[in-house]
Structures are given as structure tokens and as C-alpha cells.
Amino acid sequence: MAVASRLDTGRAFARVLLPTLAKGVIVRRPAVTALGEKVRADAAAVATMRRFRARYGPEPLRLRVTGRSTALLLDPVDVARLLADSPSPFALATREKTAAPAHFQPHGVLISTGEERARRRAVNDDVLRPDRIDVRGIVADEADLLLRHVRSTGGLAWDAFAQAWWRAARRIVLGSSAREDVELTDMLKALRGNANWAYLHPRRNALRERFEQRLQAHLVRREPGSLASLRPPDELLGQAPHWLFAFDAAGIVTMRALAMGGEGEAGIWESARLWPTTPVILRESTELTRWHGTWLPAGTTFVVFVPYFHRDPDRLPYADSYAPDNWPAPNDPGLVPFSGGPGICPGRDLVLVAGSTMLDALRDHLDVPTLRAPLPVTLNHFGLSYFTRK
């Protein structure tokens, strides 16, 4: 297994790793995901990753990283091993991501372990099933009424795209009830604001216990219809946050898709694929694990840089351009933009009935500048902007 050269080290965190980082991995930054578009950021990094491959070959890449053991991985075939071996001997809850998400779900499943983990992914698997509740009635309801808003401004653009998206949220999860709690979701936002910093920012715990007693209030109603009725309130008040948190993201894939003129699910797949929201997964073993007759100590953290994946030409034919009979079934184990293995997204399935109801019910009203192969790799979501179609 070869390690990266010193200069090879500090151009992976350099035109990969910081990059994205930057950007805002819990929350996204406006005025960084806008320089990012500009300067193709996200290309450069493909890129980038790409001429590791070429240089060292398709084995994990070691990063020359002081006190820690860090691994690049470059083969779609280690991809898949790595994340069907999770979260043993290849733990989710790693040192960065639990420190990132502690800042408003200490307690969720994704940086849990062991039985504890279990018994909490338990409840994201049953709770976060679409048939459970009615989610595309709520999210048509919201359409509906959006689609009154760009009638009558003539046009569509994120912010108020955001405010639609979040009110179906948090009547998915909490009820109708919580429909224009936006102090609620406000809070949780200051909350991952500072979880972009992970570790590098003091934990603000007396926002975090404000923001629970709202979103307690909200539980324990158990309003008929939405994610809150389906178990009691002491189970979900840990998950809850990282729903409404995902929601976010599921919105951004959503506003992406309608710019490359998707439909249904599989332009929900297609913008995950090509602009994922989850640019790194990471992982940390557990123990001594062998990779290509080079044994790698506990403690290794294993990166997948998401991006280089979905749109390595080398590798995929159609990675610059819209393939939505890639899904829901893709033949190349290196597209994962939900995650996978035992580790999968628990709320992938509602994620897409969610989307795709949206991006549905907007798109033959939309005079949308549909985006042309090959597709940009970095799309700024807050610059995007429709026109009501005459």
C-alpha cells in the first residue's frame, strides 16, 4: 500500500479535504458554496483524485498525517467492503463526526455504538419508513401553495423554496402544529452553524437545551399524521434533531434536481449522485485490518471523498451528465449518495418520496434553464432561481 509524499499529503487536504470543510459540511455556508461554484472547487478535487490514482495505483492511499493513521481510498471495490463492514470492525462514529454532531444531537444513532446504536437505529428504521405516514400529501399541500407564491411574484428562488421545504419538515416530523415553528428550526441552525466547526467550537449548551424543550413540546403531543406519533417522546427527542437536520439537505438535492429537469425519484438519485450532500464518509476501525497485504492499526481513519465516486470520467461513461436509469439499482459499488451497508441513510426511502412529490409538483410550472451535459461538479443551491412558465 503506498503512502502519499508529503506534497501529495498537503494537496489532498489542500484541494480536497479543506475545500469541503469550508463549504460546511452540517450547514452549508452561502458566500463559500458560491466561491466554490465560481472557482469549480469540486472539480479541482476530482481531479486531484484522479492523478493519486494514477500515481499510486487503486489501493487506499496513507496520508502522511502526525499521530494519526489516515487512509484515501481510491477503488470503488474498497468502497463497498469498507462501508458493508460497518459499523464492525469500521465504526460510523468517528472522532470528527462525533464531534460535529454532539453540538445538537448528542445522543443520535450516527455517532452512537455498540448495543446503544442498535437499539437507536432501530427506531430511525421503523419510524422513518414513507408509508408510515402520509408524506406526500403534506409536501403536496406545501407545493400547492408555494406554486400560489410564484404565480404571484412571477418566479421561484431558494429562500422562499426553504420556507415551503421546512414547513412540510416540520410537519413530517412534529405535526401540523410545529407547521410555522421556525424559531424551532432557526435554533437548530445556530446549533449546526457551530457543529461546522466540530471540536474547534465551544459546545453552546444552553441553546441546545432550549431548543430541546421546544422540540420536546412538540413530541410529546404526538400529533396524529406526522414521525412524533409513531413512538414515545423519550425515543425520539435524540433522533428528531438529525431528521429536521436532514431535511435540509434533502431540500438542497431537490432545488438541484429541478435545475437539470428531473423527474420523480430518479432525478431525486441523480441530484444526490451528482451533487452529493454527504461529500466525505468516514470511518474509523476498530481493530488490526488488512487492506491489499498491508495491515492498518485500530484507530485508522478511512476516508471517502463522495464526489470523485459520481463523477470520475475514467471510470463512468455518463458521470458528467444526467443517467437516471442508474437508480435504483446502480452496477458500480463507488455511487453512494446515501451512504451504504449496515450505515445506509435510514431515511433515504422518505427522503425520496419527499423530493420527488416536490420536484414533481414543480417542475411543469417552471420555466427551468435546464442545465446541458457535462454538468457542472460544484452547483451553488442558493444562487438558483426560476421563472413561472407563460
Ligand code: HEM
Contents of the next structure:
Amino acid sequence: MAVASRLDTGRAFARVLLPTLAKGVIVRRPAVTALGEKVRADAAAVATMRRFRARYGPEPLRLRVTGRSTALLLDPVDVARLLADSPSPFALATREKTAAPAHFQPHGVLISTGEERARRRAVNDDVLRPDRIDVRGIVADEADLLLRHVRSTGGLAWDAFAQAWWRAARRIVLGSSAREDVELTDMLKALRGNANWAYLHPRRNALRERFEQRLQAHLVRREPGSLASLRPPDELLGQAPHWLFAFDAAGIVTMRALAMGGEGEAGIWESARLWPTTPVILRESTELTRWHGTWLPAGTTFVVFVPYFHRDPDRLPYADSYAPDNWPAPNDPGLVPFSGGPGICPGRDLVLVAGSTMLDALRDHLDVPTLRAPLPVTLNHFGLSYFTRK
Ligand code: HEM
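We have the form predicted alone; now please give the form predicted in complex with ligand HEM.
And the full complex, kicking off with our chain again.
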């Protein structure tokens, strides 16, 4: 098995892993995201990964990290195996993850194990289906109101988009009575901000309690037409924070899809391929596992750096172009914007329906200066704005 030199281990951290963490895996930090676009941090990270693959071959690359077995995946077939064989022997609940989301969703499925995980996952799979409530209707409604704003101001920038998007998200998850509860999502944002500094920040228990109480008050209403109506509140209290937080990524993907002239669900898929909002997928092995003839110990952390698999021109002729024909069933097992296997994002269909409804409603009314290939590896969504079509 290939073991990275000390210098290359340093490069893996300096150019691939740390810049990704600095952007904020949980909440995007505007200043760092904008800086990343200027210095083309993601392009440098993808280039570094391609050099690793050329130098060390397709096997998982072991990094020289003291006291810890860490392997960077370099082959799409290995990505498929890692995701297919989750949560056992490849657990989703890695040390890093249990430190991060614990700030805002201590009972989320992502950080659960064993039977508890199976039960919570089943709740997610049952509830997060776009056909159970009128997701399209809710989003179309909010898109209409947003278009009125767009017409009166002559354009659309991130802030106005985000406000409309969050209104739709609160309605979908909790119902129309939560539509204006900006404070709820702001509290979640503050808790998620802490999660960016997972290891360092003491948990803000008071804020978390206030957030949970407020969320609970919405859930107990079980408002018809919302996801909250579909199961008893005590089953959802641990899951709904992740749902609300994950709508952030769905909004970002939608706004970026607009920037490249994307259409429909394939536009949302492609936006998530080109600019993956979950740039790092982690697994931790619960037993000894064999890779290309070499055994890796239990407790090994496996790192999938998604932008490399989505943007590798050595493998993908369309790496830096809009290629909607990839979807819904891509030929390449390395295309995993929503992950894969049993840990695949249970919210993906909801995202595709909500995102494409918003995208298609806005597109025809905006004069979008469509980005052309080669599409940039980093696209700062905070900086996107469009004028009304004349
Ligand atoms: C563009 C939007 C989104 C993207 C790209 C996305 C992507 C992902 C990815 C990559 C994972 C798996 C991480 C892993 O394998 O370790 C995941 C997990 C998850 N996502 Fe999403 N997600 C999005 C939006 C949503 C939304 C809106 C919801 C809920 C309403 C949601 C609910 C979940 C849940 C509950 C999990 C944990 C699944 C588990 O642990 O089994 N996601 N998502």
C-alpha cells in the first residue's frame, strides 16, 4: 500500500484538507469563501490530488499522521465500495463528525450508531420524500413572491434569495406558521457556527436549549402539509435540526445552478457535482479491512475528497463543463454529490424537487450571464447576483 512521503502528507493537509475545513464544512464563512475563489484554492487541491494519483497509483494513500491511521482514496471504485459498505464496516459516525454536529443536533442520524442509527435513518427515509407533502407548491409560492421583489428592485442578489429560500424551508419542514420565524434559523446558524470549531468551542447549552424549545413548539403543532405532520414530534426533534441546516446547501446549489444556466433536476445535480457542498466524505473502519492486497487497521479514517472525483479531467471528459446527461444515473462511481450506498443523503429527492422548482421559476425572469466552460472550480455563491430580464 502506498504511504505518502512526509512532504506529500504535508501537502495533503495544507492544500486539500485544511483549506476545505477553513471554508467551514458546516456553515460557509463568507470572507474565507471569497478568498478561496481569489486564490483558486479548490483548483490547487484537485491538482494536488491528481499528482498523488500519478505518483502513488490508484490504491488508498496512507498519510503519515502520528497515532492515527488515515487513508486518502484515489480511485472511484474504492469510493463506491467505501460507501456501499457503510455503516459497517465503514461507520459514518467518525470522530470528526461526532465532534462537529453535536453542537446543533446531538441526536442526528449522521452521528448515531447501531440500532439507534437504523431507527433514525428509517424515520428520515420515511419523512423526507417530496411526494408526501406539496413541496413544489410551497416553493412555487415563495418563488412568486421573490419574483415580485426581483421586478421591483431590478435584480436578485444572494440575501434576497436566501430569505425566500429559508421561508420555503421552514414551511416545508414545520409549516406556514414557521414561515416568518427567522430567529429559529438564526439560532441554528449560531449553533452551527460553533460547530465549525468543533474541537475548540465549549458547547453553548443555553442557546441549544432555547433552540430546541422553539423547534419543539413548531413540531407539536404537526401542521398539515409540512414534514412535521408526518411523525410524532419526539421522533423528529433530533432530526429536524439537520433538515433545516441542510436546506442551506440546497439553496446554495440552486443559486449556482442559475449561474451556469442549469435547468430542472439535472441542473441541480450538475451544480452539486461541479461545486459539491459536502466536499469531504469521511468513514471510519470498525474492523481490519483489505485494500488492494494490504490490510488497514480498525479505526482507520478514510477520506473522500469529492471535488477531485467530480473534476478530474484525466477521467472525465466533461469535468469542467455543464453535463446534465450525467443524471440521474451517472456512469462513473466517483460522482457522489449526495454520497452513496446506505448513507446516501435521504433528502436528495426533496432537494431536487425544491431546487428545480425554484430554479425553473426564476430562470426565465433573470438575465443570467451564463458561465461558460471551463467552469471555475470554486464559485462563491455569496457574490452571485443577476439583473431582471429586459
Ligand atoms: C444540496 C443539498 C444537499 C446535499 C448536496 C446533501 C448531501 C449529503 C451528503 C453527501 C450526505 C452524506 C454524508 C456521508 O456520506 O457521510 C448527506 C447526508 C444527509 N442528508 Fe443531505 N444533502 C443536501 C440536503 C439535504 C436536505 C435538504 C436534507 C433534509 C431535509 C438532508 C438530509 C440529510 C440527512 C438526514 C443525512 C444523514 C444521512 C445518514 O447519516 O444516513 N440533506 N447529505
